[in-house]
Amino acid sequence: MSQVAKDILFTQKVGDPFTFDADVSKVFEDMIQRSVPGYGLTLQMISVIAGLYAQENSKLYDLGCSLGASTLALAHGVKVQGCEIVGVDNSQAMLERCTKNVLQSPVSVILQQDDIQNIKLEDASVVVLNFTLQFIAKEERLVLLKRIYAGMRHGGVLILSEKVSFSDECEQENHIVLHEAFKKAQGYSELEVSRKRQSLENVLIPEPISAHHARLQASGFEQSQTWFQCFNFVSMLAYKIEK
């Protein structure tokens, strides 16, 4: 097994907006583990949820699949026959590494390089947006979620994981402090934390949890719930109810 490359990008990068380029792809596995509290548990539960909701002869979508961690979580959770997993990402650098990572998947995986807003979903029983929607412009998020709902089977679920914000100023500041303390505990310096925060401004746009649930309802999902939260990182489940 190859050693995971350590993320030291922000000891060097100054002022550039964050992009999923070749440099990020090389260290992304380390970056996300050390930047998103609870990320490993989120992947484990994606596998569990796939085991419960993947339907026979259906498709499972990982939208914004990056290096394929969620894709493989889906693959290892599936318990029924005839499923196909579709991973979509707009970064060529990410997909090149993802292609290698999913070679040992126990379920058929198709990877597509495209903007997830261009994808027509069909026959889906499980859809994952794992820290992806936050990079889509706010005014375009509802359209995407409506298209996801339209392409899902009844009885299917959407797993939506996001960095979130809080309307209460004190709560917002407390969660920022906690998150930055988490990153420093993972070995990031004050300088790295500051530079990465600056690079993500106007690139990653978080919203309150309530805004996500309201949008999911507006998209057609009959039920939604928050199943996980660690500081300002949340994962939700949205259900397309059986008719």
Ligand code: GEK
Contents of the next structure:
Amino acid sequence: MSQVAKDILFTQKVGDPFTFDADVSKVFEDMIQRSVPGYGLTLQMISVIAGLYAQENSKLYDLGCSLGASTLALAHGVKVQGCEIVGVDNSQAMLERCTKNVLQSPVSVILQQDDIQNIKLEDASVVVLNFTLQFIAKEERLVLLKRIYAGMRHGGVLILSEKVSFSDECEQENHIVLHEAFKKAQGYSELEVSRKRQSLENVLIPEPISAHHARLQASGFEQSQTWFQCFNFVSMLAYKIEK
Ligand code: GEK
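Structure of the form predicted in complex with the ligand, please, following the form predicted alone?
Following is the full complex, with the preceding chain placed first.
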């Protein structure tokens, strides 16, 4: 990837709802690393999981691929022949940068600028939603997950990473305090943290872990489990089991 530019967007910005525009795309690599505890670990484990579950001559989908970090994680994990990775994002600014980044991929990558709700998935052995479902309207999540399940091969997996909420008020508040302390330890000021929180309101919509597992089951996934949690950031694995 190109040299990492520091995210200082919220030292100046006020008021606007968060969008994945050109300004965000320039600093995104730094932003996500300093904002999402465990992000690096999710990338490492996406490689490990792809190594286990990518099937020969199948497709791997990275939905909301941003700059291609999770796409490259998939590519580096694949151990079988004939795979193709499809990266999808609806932000043109993100995909322009992603196009350059995936040139290093050891596995063939096709990038598609589209809403992940519009795309047709087929023959997928591994699907990644690494912190993307949280940006889809709640009432549209089930339809999307059903389409993902329908486009997957038996024996395939979905990796679903999300910022989550907690139904217990104290637990919710404790996790917010911990997450904001993490961000301050990463060099963000109190003002940057609160401006970003405001701009993500009604844009990033977290749900409880139990709601995610219930929806995965309702979408057809026979099994799901949480494999990672750090504060209010979680990653789950959902299985479309062998017939
Ligand atoms: C990573 N997975 O580095 N259709 C297509 N793309 C979308 C949509 C949509 N409806 N909504 C949001 N996006 C990446 C990180 S970031 C996570 C994913 C974050 C895209 C959006 O443009 C952005 O690039 C990405 O989803 C979410 O592992 O910013 O917290």
